[in-house]
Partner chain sequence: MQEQLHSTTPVALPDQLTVAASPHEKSRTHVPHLMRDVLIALMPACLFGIFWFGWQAALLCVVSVTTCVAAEYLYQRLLHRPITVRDGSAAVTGLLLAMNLPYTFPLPMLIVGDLFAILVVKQLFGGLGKNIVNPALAARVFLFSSFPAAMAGFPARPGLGSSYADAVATATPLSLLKEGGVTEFSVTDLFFGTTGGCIGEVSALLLLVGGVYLLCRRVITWHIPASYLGTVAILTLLFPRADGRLESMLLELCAGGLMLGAFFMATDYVTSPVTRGGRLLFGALCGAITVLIRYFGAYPEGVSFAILIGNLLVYYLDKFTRPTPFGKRRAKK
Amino acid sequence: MKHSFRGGIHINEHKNTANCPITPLPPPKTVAIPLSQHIGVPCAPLVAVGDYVRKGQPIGRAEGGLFCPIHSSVSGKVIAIRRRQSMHGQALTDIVIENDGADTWHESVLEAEQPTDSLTPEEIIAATEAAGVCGMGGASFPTHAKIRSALGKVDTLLINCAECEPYITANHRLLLESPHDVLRGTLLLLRALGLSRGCLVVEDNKADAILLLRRLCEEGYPAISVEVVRTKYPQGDERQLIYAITRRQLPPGKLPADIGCVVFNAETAAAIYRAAAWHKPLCERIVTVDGDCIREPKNLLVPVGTPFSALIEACGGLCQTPERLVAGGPMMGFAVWGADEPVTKGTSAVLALSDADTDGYLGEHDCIRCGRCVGVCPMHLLPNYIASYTRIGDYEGAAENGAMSCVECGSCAYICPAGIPIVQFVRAAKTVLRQKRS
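May I have the structure of the chain above on its own, in the form predicted on its own?
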């Protein structure tokens, strides 16, 4: 049985790299590691200019509050601690490290894999926190805090393997090449949460991964099942995933744990296992590099802090000048200022798109009241009303029509024949409403 949800859209998948194995990126000359790569308090530097650091060494930490520690992704010398503007327009701090090419691991990282069968829930959470693991599906919420907040509240664990955004195949390749890491990470999550069963949720466009995972579960992971969902965007949103599998609806303003569910990304599950078995921190990740301006699209294993330019160079460079360079998927990702933007823990893709690959946007026209945006909204909102109220500055009107419940998936803007940038109106409304309520 293939599960799904009401609403959403079917779009060209562009999964051009589905058959491209994960390739380690050639060592970058320098990395610029942001001290804020998670939801919560930015970290403060633990090192100074001139210090020598090893790969996996903690280099950033906050004194309190919600945060993830930051680790060096290379060994080498700290050559700068600089302030810059992020792609979201926020000021943040980078630690710039000159790579010595030795790839020397910090002494805290184990040389041999350790058994994890006897770890207690608290030890699993502590290992996850020490490794700086955060949500790798894009949200970047600190994983240790997510596990802790779900203790005693949930009866259902879902591992999100949907990967519904166009182009991105990082999770798909992970499932094919390192399935045991994902499955063992899932077992650790089950133990931490006190649950007996969990399931991996995969879209039906990944038939090879589904067959492999089901065989492995039958052979050695009886506590884990594989559920198949229809390929549809935004199937990977946790609200839609939960509804598709459990038929439970997440009320506005509530967390999945409030309805007995918790969802983790596949790559996050693998990172939890590596943190527990190897004490390996999250300092590198898989990134899909694609788009019609990329000469040789690939899936790369990339040290955090590597500039996008190094990824593009590793893929043969550009074959034409891109109209837009995007961090993440084309639906929910963000256009960046330039190719010097660094990879973070939440960077799943780097896309270089031409005007043709961005559908040749012709500008905004008047709304024709067709209702398509309403029909595809997975949150069952009235996107046209939210945009209209925001346009005239009536932000409370936008709120009354559900602006704060919007997940910003972009389905409405994608389907709109008038080219109205509905998501941008929603984001503008949210910004003003948060400022008023803070």
Contents of the next structure:
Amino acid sequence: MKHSFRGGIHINEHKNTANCPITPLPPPKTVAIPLSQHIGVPCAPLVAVGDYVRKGQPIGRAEGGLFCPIHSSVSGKVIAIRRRQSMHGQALTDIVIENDGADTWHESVLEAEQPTDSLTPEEIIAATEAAGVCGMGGASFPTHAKIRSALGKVDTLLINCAECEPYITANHRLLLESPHDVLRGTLLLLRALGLSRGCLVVEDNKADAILLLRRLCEEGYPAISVEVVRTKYPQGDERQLIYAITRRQLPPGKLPADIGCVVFNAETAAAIYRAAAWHKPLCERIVTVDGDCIREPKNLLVPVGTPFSALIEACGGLCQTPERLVAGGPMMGFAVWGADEPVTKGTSAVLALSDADTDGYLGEHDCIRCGRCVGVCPMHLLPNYIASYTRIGDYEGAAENGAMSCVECGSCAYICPAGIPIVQFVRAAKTVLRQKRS
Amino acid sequence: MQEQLHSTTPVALPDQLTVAASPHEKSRTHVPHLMRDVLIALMPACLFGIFWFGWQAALLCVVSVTTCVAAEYLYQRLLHRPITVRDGSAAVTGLLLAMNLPYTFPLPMLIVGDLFAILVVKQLFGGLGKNIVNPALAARVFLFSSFPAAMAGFPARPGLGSSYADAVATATPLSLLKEGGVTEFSVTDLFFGTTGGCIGEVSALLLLVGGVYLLCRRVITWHIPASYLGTVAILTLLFPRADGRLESMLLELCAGGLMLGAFFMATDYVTSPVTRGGRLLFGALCGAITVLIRYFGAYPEGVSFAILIGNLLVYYLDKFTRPTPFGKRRAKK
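Give me the form predicted together with the partner chain now, not the form predicted on its own.
The next block holds the full complex; its first chain is the one shown before.
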């Protein structure tokens, strides 16, 4: 039986790039590496304008608190350290590096693979931290902190290979092309957490990956199993994933570790392995470039800091005028201001969508109370009431109907036949409610 | 756009990109599509009504739909409000009202009913989505209490060549059941619709077909029709009015406006609950009130009143059946 959850939507998957192998992006001329790519304290620069840096060299770290160090993704000269506004509207510092194209690695990166069988849990966590690994599914939570917070509290390790967002096939290709990195990373996580068994969770639309992983697990990774979940959005949400596999419900405001679970993204697991075996920092990642305006959709291996425009160019440019550029998936990704936006550790996709795809049908109707949003809400809330209460400024009414529990997956706004931007209403309500309560 | 797709010259980014909240993809099913599906689902029963009762029935349907759409358009035009007739909800109201009337119903009275439905019940409360009770049902009850004589008839099919004035009004199966449980109507006639009655109510079979269409297209969920019909079925099976429990149950299910009500009136989005539990309770409530009115009320049929009473309780049904948010269930006391 396939695992699943109640609610959610069946959505056009648009997995056009499922058969597109991961190809390295042609070296970008310059990269602009943001000093804050993670949840927590922004880093301070370790280099000055004019310095020569090599690929994998640490260029940013914070003095304390929760952070991931930042590494250069190319070799070359630092030509600027500039402040700008991020796509989330916050002030942000970028280190701009001119690529010399030599791709020389920093001396801290090993030339040969080091065996990882003898690493202690503390060594694994330290290597993860030094490599600046953070969650690569989109939330960008520092991975070393996640492992530490789970130590001694969890009995279940899940590797999230669901990839439920439309378009994105980065994890799918990773599982097909570098399955051993993911599986070895999973073994390292098991050792770090002191667990004996872990499990890869894959949606059933990736049959080839499931077959391959099952065979590999039988042959060489007895501690790892492959669990299949039904293809449904938002199956890749941590809460729904944990529920589908363990039937445990994560209470609002709690961490997965509080109910004995910890979830890592597949690419994060691979990054942990590379950090431990090669001391290779996380400075490049797989990005799916797709959307109806992209001429040749592709999966690209991209240095962090590369502007979106370079990715679009590598995919043959645009074939029609896009209405918006999205960093991440179409359901939870962010629409960006322009194509200068750099790829970060959390950018799983760059989508150029025309208005045929985003569909300009917005707010033409009042809510007709069809209840579709209620049926699809994976958090079992009443989105129509939240939106209606927020519209008239009754935020307590919105809270009563669960505004604060919303995970903003967008299922309600997707399905709404009246085109009501429900997620936007929820965010507005959350902002006001947080201010009121603090 | 086709030219753009095939050209090889690169397309530049526009000067301005849209920056909006996620999601960036939306379902292509909009309100007009849902209303169109309801109209399609009503067609089998409606066309059969026209075939069975003749052109007068068709005239009633056309006049009713036209009046409703025109009334909504003029109201919004005069009040400088957005024109929403294209969403199709006014047409649905018009067709439903016509299908709820005997084909002998006078046109002027029908127009009064249409105006009442659209202007008083729907627009004065704020238009589609804001009305508290179902406009077509409210108008039907309004006509029923204003023009009881015109409504009370149960016209049989006009004989070939006879004018509509010759139509014979007979007692309904439900009123016969009420009087003493003797009825000459067969379940088969009521099921297939080869009997007298309101235009759109006669054929239980074709209403079922429409209901199944709505279910398959996911326009409605099963909760309200299932609990409505289920409640009526159980109550009439336990307390039969005619000879034979099963036959009595089938008779009650196929007679009157029950099928039309359960699939097309009680499931009206605006005036029914949004939660699963609320929908089940709503259906059960409508079913119970329908049977109570049929058995003990002053009128032989109670579907309209039952649904209208249910409509008034929708907010409370939603409130009391609000689902527990994911993760909050296992709170220990």
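Residue numbers count along the first chain shown, from 1. Here, rigid core means the biggest group of C-alpha atoms that superpose within 1.5 Å across both forms. Quick caveat: nothing in here was measured; it's all calculated off a predicted structure.
Asks: Can you give me the Cα shift for T431 between the two forms? Core-superposed, in angstrom, one decimal please.
Replies: Value for T431 between the two forms: 2.5 Å of C-alpha shift.
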